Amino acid sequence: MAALQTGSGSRPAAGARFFCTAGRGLEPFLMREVRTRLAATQVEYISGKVFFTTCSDLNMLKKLKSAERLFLLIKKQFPLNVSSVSKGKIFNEMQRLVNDDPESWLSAISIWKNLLELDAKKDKLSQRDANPLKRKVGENDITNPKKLKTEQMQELQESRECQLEKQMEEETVEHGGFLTSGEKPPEASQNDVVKAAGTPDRKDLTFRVSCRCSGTLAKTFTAQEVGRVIGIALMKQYGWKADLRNPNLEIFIHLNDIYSVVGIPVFRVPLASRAYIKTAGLRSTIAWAMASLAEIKAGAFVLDPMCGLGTILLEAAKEWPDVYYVGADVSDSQLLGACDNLKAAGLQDRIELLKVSVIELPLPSESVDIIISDIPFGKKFKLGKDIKNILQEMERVLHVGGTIVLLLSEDHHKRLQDCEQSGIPLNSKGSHTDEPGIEKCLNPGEKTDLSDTVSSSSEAISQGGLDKMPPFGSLVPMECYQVSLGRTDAFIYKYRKSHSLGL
């Protein structure tokens, strides 16, 4: 399904189609977020990606917290057939992604250009408002820098043209170098992008193809080969020029055994890269997801008794203000890092840090509304058999009806099971597949058998004994999500305190 044409005003027209990449297991959080924050419709998912339609502008799109990257959708269709013996036929199938529906490409480029133009105009207006009075300068003060800038731009343009010609001859023909996998070359400024995209035939656009292949196709072709084929098709079809180092436009393509997806990155910097976090600890998307699960309300007392670098508290405080946040840790180095992060984010006055042990919290019983914490299980910071004592202390300080959200390893879960002889099955709220209106399919409006094969790791844990959590005192398990931390998996558990410990 192609994105539709833009309308006038500050928003894309109804029907502009986007997708976000998400860490495995975070799809349900992202689906809820795009609905709530962007009033998104036609929300669908496949493993690692969430598709949606929205009229929101760039300012709102930038606020997505559970997504890794945001893309404007060009195409989403069935996987390429790689059963053919001939590589040439498979290459032709790849080129059809570009050639079969040029309207989808041109429409997406128009929407992309429109979004950037509107954002650039807003930036100019905000800069003008911020500097209403400018001193008058002499003619020489203006002419000389302009002349210098013009000469620099001419030299840059000549250098770029030479570079492109050499690149076309050496990389495109001989090596198929339309892809720089894993590299992060310098990017063109947004003004350059808007200017290039605004040309009538858009032939001044330069581009780079970023390709990801997995499954059967990855065993037959390299990402470089696919990028070369797609790149040549784009040049022939639209007259664009390849530029690996400084492109106006990046084309993202993901091919596997289940789907083929093509899109344009809306932002150069991933949404998951938080500018307000100085030193990264827990993945920011995971931290935000945990905080969103806690149902934080204004006036609440929120505690992270093992705060580390304070990532969870930072994400929560940015999203839910007017809350009393406290972070505790026994490590001086972690607390110093957390303090630096709070200062960098401008939140040092909203989050209090304490050096205390999680099993000896200096807080009255039933004084905390919400506890959110990442239970350490890495190589540097790791808990062993103390998990039972930790939960007991958390249970003590939490008031009746309060919520605990924890990130646990599988080992932690097993230790908890060993502490109890029986288990309670997860509440039905822990299932993500019953969320109303969320479809798991490849193409909107199409009924296919793919829903059986496109599995998502965001489903509630229901195997290997992970569908149970021990009845630990008054803490009742509410929801459970398996999420990816990269090389390992973890489990987000949500509890609610059902009664006072004295009962």
Given for the second form:
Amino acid sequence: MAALQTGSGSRPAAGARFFCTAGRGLEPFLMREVRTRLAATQVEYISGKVFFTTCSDLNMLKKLKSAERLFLLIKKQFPLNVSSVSKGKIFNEMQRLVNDDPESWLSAISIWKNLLELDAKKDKLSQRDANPLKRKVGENDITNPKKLKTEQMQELQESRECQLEKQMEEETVEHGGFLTSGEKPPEASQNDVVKAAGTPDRKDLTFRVSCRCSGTLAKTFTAQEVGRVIGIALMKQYGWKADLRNPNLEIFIHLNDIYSVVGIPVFRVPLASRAYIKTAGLRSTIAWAMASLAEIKAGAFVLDPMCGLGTILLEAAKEWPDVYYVGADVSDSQLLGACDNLKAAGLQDRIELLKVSVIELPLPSESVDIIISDIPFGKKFKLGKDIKNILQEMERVLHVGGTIVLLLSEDHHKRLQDCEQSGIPLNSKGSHTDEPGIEKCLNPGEKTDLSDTVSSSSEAISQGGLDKMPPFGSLVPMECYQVSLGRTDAFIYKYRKSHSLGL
Amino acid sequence: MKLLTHNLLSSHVRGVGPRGFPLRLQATEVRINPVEFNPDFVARMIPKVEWAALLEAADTVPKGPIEGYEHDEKFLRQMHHVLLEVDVLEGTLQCPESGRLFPISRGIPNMLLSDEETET
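Take the protein just shown as the form predicted on its own and give its structure as the form predicted together with its partner chain.
Following is the full complex, with the preceding chain placed first.
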């Protein structure tokens, strides 16, 4: 790819190819998001990763909300042939990943450098502009401590997020680095972006390999062995030096039964860890995904009646600002935490808090446009509330045509399915299959070779879930998604209120 | 608690129903928070406002939406100030029917009812 012309000031001419990791169940959201936010093309979902092409720069890429991590793609190809007995042969295949087609490596690295340089230029430009204008003295002093705090938060988040990310892998995964004992040093010496150390000559590049092996391959090879083979091949091929502490370039490799993928992580800190959230409650990616289903429009009144630390409201308010948000909880400690979070994010003026019970909302009937909530799971939630009582009260305060998006545990999911048998009156419009919501659950329509089998199974999950979602009074089920929370699974339910309760 | 929020709250004491609105506001500590003026947002909130309740709660308020309010910056700024910049930090909200008092503390109204008071 040609070097950027100075003065063009915007983006790479052709699109670059990226991939993101995503939590299980969030892939349809991520595919939708890259299309909407980044005008991405050639979007495919294969086994835990979403691949796409886009011209967007780092600023836009940084805004992705439903992804775990973002990588620039170097190579994606068919899985290594592990059937051959000789380990040596397989090592050769791995070396070929590096040696065959060096152009794909070099062009990816060139794109990566361009992205960083463009970002660095933008930073310099905005700083230069600040000087000729008369600004208050010490403005830079004010912004720096904030930056530091952000970095510190990101460091903490990163090590925590790595744990969560690992839990989310379905297959047994080994994670190892080239020549290390397998830890990931949680540095963030620079805000967000992997350091490019100016514009070094290719020979001066330092690198580190991060390797994941799963499936059949993992039974024979450790991630460390593979990392070592790849690392040595890279050193031989390109003359780079290995640096485990603070490399310019990180190479990420994932080998499994479905593909071999090589990429460059674009940001040091996972996208899923948000700089603006001080204490996360619900996983931010899921919170954002729920908000994205709720059809939030400017001027809406959005309520989270079990807001906890306020994660859902924070994600929603960041994305859809011209909206009136109210959070409620019964717990003082949660409300305090939410208050803290709001202040830390600078959103305390846009989100109001109430100490209120979800089964007795002090709101007139049909006064709320949208309800989004993570219904607490399990035994630690001791208020003796029944999911049906909760839904009934939510239904009461909702406007006709309003939407409810909930995160429910398996237990809640089962209890709601039982509704049908217990004789709660069904909506006369009854048949879910007529609902336009079903279209949304299905694959957004991109057809590719490998992804067909996998995406049809995610369709099956969504659609199967929807079939089991009975209506609840006047609440008509629209969409249902099964998502992973790490150790357990949960269900995102979307309802729309179809008619008034006539109270 | 902003006055826009007060405008939405209704008492849920048993038997009270729609007579539980609006709650009588007694503020003991109020803070004025500068909030960025967004005329579009304020214009969208105007149709949702219950004016009688707002007039009870606040002093200097326009008597009602004026014609063409969407483009009347002066009106919108006034409403913006009243609805979004006045923050009640301490005080009480009183149910007009039952007299039940709900405290506001650190800007957060506590509207939890005890079991006897609830509607169900």
